[in-house]
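Just one chain follows, in the form predicted on its own, and it is written as structure tokens.
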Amino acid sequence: MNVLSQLIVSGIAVGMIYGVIAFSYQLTFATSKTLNFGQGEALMLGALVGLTTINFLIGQALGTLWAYLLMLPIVFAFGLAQGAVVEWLGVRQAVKAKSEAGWIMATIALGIIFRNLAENIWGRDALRFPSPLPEAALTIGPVRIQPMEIAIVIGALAIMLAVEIFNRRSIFGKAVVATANDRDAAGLMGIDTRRVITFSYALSSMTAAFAGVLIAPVTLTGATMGAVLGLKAFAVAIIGGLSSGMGVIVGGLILGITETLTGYYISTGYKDVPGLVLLLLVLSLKPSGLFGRATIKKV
């Protein structure tokens, strides 16, 4: 039990991180019904921009805990102007034409583009980004668990919590609400749903950079590093439903608690297999998600 419990505790921190990814997948698939599947660059990106800026303000005589706090509005804005790039050159004319297969291989290009730059800058090897807290695990009951783990869950949680407050508060988040419930009526009662659709990009490789930055102090930090990650997030959003936030939480922990247990288990070679499963399972038993909602389109 002591066993099961603490890889349950390590499923938890995992899943969390494919939620918010998922997450940033529905922001942009909610106004415009298109996806960014370069996301795992923006994550990528997110954290070597990260690793980048602690290693500098540490070396400017900064605690880590002190140089991982500063760092993170500047991770954010370039998550913000990442977001709104890919928008710009891969998404918008698609969008315009109406054009499905165009914003798909756009974003996939962009994505092999991107993480193609990272590698001449950053280099191809993986890199150890400091972590902020103690790396000694703390004693929880029969759990021992580390103190980034669980900044990992809050930290996703938070990061979740604050779009959606943002989104329902705010003038410009109830214009996105609006754009995402029906964009031509939204246009119709003036709000610039493309200037929307651009700032949903923005938000959803924010909320990705920030992922990078949560999940890099834990684990090794690449050029690579985003591309399995994006991927198992996107069949979070599948399998919870791309119109559900709930179901984008859920559906992490679901995999992430099922990658740990049957790598532990079975094999490491075959942890991948039962999320595949399940993402197969809801597609052909429910393809809107197990929280989604389908929807009538009108033709």
The other form holds:
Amino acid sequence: MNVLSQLIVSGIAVGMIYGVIAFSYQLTFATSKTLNFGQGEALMLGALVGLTTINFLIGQALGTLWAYLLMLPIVFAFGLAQGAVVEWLGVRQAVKAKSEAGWIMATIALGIIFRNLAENIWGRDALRFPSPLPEAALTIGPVRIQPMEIAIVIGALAIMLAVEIFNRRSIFGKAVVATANDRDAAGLMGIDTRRVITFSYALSSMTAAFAGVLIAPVTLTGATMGAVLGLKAFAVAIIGGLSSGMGVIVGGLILGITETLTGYYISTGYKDVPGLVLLLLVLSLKPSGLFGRATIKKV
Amino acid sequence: MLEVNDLVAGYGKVKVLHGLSLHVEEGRLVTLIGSNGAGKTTTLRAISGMIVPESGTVRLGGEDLTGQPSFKITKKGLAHSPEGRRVFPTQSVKDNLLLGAFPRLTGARERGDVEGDLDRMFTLFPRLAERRAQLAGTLSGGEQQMLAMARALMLNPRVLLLDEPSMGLAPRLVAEVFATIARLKEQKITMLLVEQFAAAALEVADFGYVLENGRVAAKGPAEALRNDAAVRAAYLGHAH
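Switch from the form predicted on its own, shown above, to the form predicted in complex with the partner chain and output its structure.
Up next: the whole complex, starting with the chain shown before.
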């Protein structure tokens, strides 16, 4: 029983990371019906830019926690810019040319370019990211938990909540939701929907970059860290439904927990299997996702 | 106020409008009538920038707006309540109205009294006041139509385009929609109204255009069109 609760707790942190990345997929899908297949690379770049920044700040005799907090706005700004670049170079041109699949290839290609770039700047080896919180695990009842794992859960919920509040409360957020509802009608309101789509790409990459610096202290940081995370979070986005905020949290947790359970009870070698089996099941039984609304594509 | 000259427009290779011209003077209510496929909706879409005209010009208050994207045209003060209402289903009634005032709330147009205009809309459409916190997707068809009109009015438009406001509504609600249009006319709001209920449209309008195959087949003061034998026979169902 103790082992089981320990495994579940460990699965929650990684599950929340999957959830946040899946949420970042949703942001661009809502407004543009396109996705950045280089989302894992946005996460990786965020983590590496964060690493360089935090090391520089620690070099300025700052404590790790302060350095981490001061690093965040720089990572956010970088993520925003990186997402806008992906939209400009990869998505806008392909969509303008009315190419149905062009943006898929373009975002995959950009992702590979970003990974190569990162390998050349930061090298091929995995690097250690300084942890802003003590690394000794806390013992709460029967389970042991790292402070950073708690920070991951809080940070993940905070960013999703912040985006939700922005969308509901500010007129610009309402414009984003209007664009997601009905792009032509949003244009009639005087909303520049092309700019809204660029913005949603920027926000999406910013969210992924934030996920990168959240997970970096508990994992290894490097040019290849994003690929698998991006793919698994994509599975979560499909499992949870591409339009449901609740869905990605639940989907992320399901995947995170099944992974740790499989790793312990079966074999770490099969850790990645249950999530993908779940993906295949959801796709065949409920293609709109567990929480998604069925949409019929009108031809 | 609104001047359309020799407009040619359509969808891809299919041309719907073949050189259409019309005028809407300030404070006037002008209606476009015609059978299905005559090009009424396409005319409004080409004016508001939802489609790019192939040739011809669209001028608002003398300024050439031809070919600009719809968000820019809206910022110039042209509001379009589109066919099928197109309210934002996952947003509240109030948020839909605020989105109608988007250019005013973001500095692209003079702000004026947005809160006061919200209250005016709730007075003009009391049903919307009761439902202000409800999601627009849960409204009835008639309520959505009221919302679409109110949302367009929130721009404080120089010209308001109304596309088939009576479409799909029960007869009682159709009468209500026309009563609202008559009230907006009293407030001297400049309007271009597209309607299938030609008789009712000509009853409320100052001036009318009859469209056939993407061209103006007849035009004149609404009263004259109402009494025109050919128009009556073709559109008003009074032939026999």
